[in-house]
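In structure tokens, one chain follows: the form predicted on its own.
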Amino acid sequence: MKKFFIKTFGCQMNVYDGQRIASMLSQRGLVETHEVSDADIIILNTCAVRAKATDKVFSALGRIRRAKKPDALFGIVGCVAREAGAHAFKRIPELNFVLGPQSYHKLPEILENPDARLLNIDLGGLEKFDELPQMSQSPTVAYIPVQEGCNHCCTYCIVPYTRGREVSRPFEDVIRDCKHAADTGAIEICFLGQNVNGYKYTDSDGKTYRLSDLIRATAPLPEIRRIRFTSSYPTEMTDDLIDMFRTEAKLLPFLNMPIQSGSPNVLTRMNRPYELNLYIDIVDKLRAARPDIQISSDFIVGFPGETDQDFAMTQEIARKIKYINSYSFKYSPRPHTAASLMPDQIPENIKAARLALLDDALNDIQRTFNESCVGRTLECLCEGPDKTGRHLVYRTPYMQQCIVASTDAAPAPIAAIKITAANKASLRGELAD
């Protein structure tokens, strides 16, 4: 019996094409593996948002060229293989396949034909969703894809020219995924898009739907206990889908909204057209009709021009939002990208000493409120057991990750947690009386 290795790097998006490409692999009886000597094919899923992920796949694609059966198919699916195209092949001649991240579905091409080798980036539309079988398992967490592509031309983001413009599932194709999701295993369902909630359909009849009624037509299934959404962008938080949070129990009470910098001129460099004012009016609309929400974003720092008066807005911003969870990098030169471009590229020492100083007052605003959960019941999605077997991995309503004792008796999906302990990581809890 062929075996499969798949390893995926980057986004949410990029962890559904995994789940949907170890679907596909299995239902024409391959079985995966975790060994890649033991693979008959083998498969990096990649991200390109940054350069590090980029040379996290070049590094791991020279050590498994060196530890793979000399027969094994080997390739690279989504945003690196279109960003490198044809260039993959020069520089890992081993490789067999490299498919671009709407084209992963003609995999089964090269297991027909073993002996050639198989180049597609094009950027397709839906192609690949209508292409792909209905996954046979559903995992509890099922990631829904609405759209691919973004319209925003971030001056730093390489994701236009990995994923293309924007186009939106049609809303009886996500209800249909959704449901089968219900039926198939999931409790929760998590709707993605690199522009999530600029979903926009427009059915023949002339309707249109947005991202707020795709959240109303899936919670009255009575399987789905938990419904998420990532990633947002700030002016596409609209009224409507603000008002969900005041009227939706199942949504949950978390949402991240990149903001990306605190500064005003940082930001029209990046191309991100909206005042701080706006994204804090947003933020405060969302606390209206949600008490508890919480919100998590992205930071760049060290961005071309970025001047040390721009830094302290960006650490005032992330105090004065409080930021439960966020994810802060160093501005990274992608090709295609009209920041690489840029003058005034602010040395590495720099921007590594910013990320040092933002990362630090991240982690203790996370802390604080981390601690403040002690004492707290919340009712948290089991993940299963983790890597020792003695304990069990929940999800708070805020995404926090809560370990608790395991039992003998069969973990509910769905739990009430007392929580016990606090860092900045994570949650210690016990199942509460």
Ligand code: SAH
Given for the second form:
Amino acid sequence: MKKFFIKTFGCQMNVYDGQRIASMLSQRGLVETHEVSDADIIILNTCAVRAKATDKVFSALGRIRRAKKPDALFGIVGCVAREAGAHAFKRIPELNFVLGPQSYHKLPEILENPDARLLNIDLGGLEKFDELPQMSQSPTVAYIPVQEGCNHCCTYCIVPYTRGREVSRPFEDVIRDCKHAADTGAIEICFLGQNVNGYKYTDSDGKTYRLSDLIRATAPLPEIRRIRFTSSYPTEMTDDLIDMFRTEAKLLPFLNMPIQSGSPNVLTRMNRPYELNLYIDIVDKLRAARPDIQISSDFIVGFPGETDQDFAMTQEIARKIKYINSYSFKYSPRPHTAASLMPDQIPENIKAARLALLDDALNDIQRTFNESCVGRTLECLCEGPDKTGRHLVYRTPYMQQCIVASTDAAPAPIAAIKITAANKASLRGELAD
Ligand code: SAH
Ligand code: F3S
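Switching from the form predicted on its own: structure of the form predicted in complex with the named molecule?
The next block holds the full complex; its first chain is the one shown before.
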């Protein structure tokens, strides 16, 4: 029996793509292995968002080249494949396939024709969703892509190049996937997209569907207990969507809505043309709709031309909004992006110092929020046992991790957990009576 090995790097969309690839190969009779040396086909499902991510992929390829069986097929799929294209074969001549994020459904061709080299980095839009069979068994959390690509063209971001222009999937296809997920074990649905709240689909009768329509149509599914979506662009947070937080109890009170920087000058150069006041107004509206809502953000520090004063404004907005669970990155110049050509690139040591300062501030905010949860009882999703087998890992409605001492082999998928302790990274709790 032939075996496949797959390793996924990067965002939730990649995690979804990785699951689809694994499911496609399983349905063709291949079995997954976690040992490279045991595999007949090796797939790296890659991320190109920062230079470090791309470097990681090429060093992993170097290791795999030495560890794999001599006749094993190996290659890359995803954003590095699209970024590197045919150049990947020059860097690693033994590669058998290089498939972009919208062409991995072509992977079986290499199984049929193992002596060929397969290169496809086309942006095929929605073709892959149509060509792939449904997953036979959904995990508890089903990631359902609703749109792919991005039209925002932030000047630092490679995603519009690697994943292409925005395309929204047909409403009825997304709902069919949600029903299938509910029927096959999903408890939580997470709608996915690089610009998920920009979802917009017009059917043949001219009726237009938005993300709020997807949420409204999914919420009545009895198996589905929690709904969320990621990642949102601030100005696409329209009133119909904000209203969902008021009316739809299954929608979690947690939203990832990256601001990236607190400086109007930097935001302009990033080509993120929103006023800070507009962003703050949206947060106020969200809090009016759902008083317990928590917001998380992504931040980039050391964007070209960022001054100490600009950076201070980023720290200020982080404290003002009180973001929880945020991600912060040093600006990384990427190919095919406008910012990589801008003057005034910031030296590495200054980027590192600013990142450390921002991380300290974000960690403080997160710890304070986590501590404020102690004593509360929260409805949490069970993710299964931890590595020791002596605890169960739960996810709170704010996506915090909560550890509960238990060896229950068949825990309820959703449980009320009383939070007993907290630190920066996670919570501890016990089953509430
Ligand atoms: N909306 C997208 C964002 C994709 S990139 C999504 O979630 O699918 C994820 C995050 O990486 C961005 O929000 C940004 O903070 C960061 N990022 C993107 N390009 C970057 C770069 N060139 N350098 C550093 N960080 C970057
Ligand atoms: Fe990238 Fe900006 Fe879109 S961060 S994915 S271009 S919203």
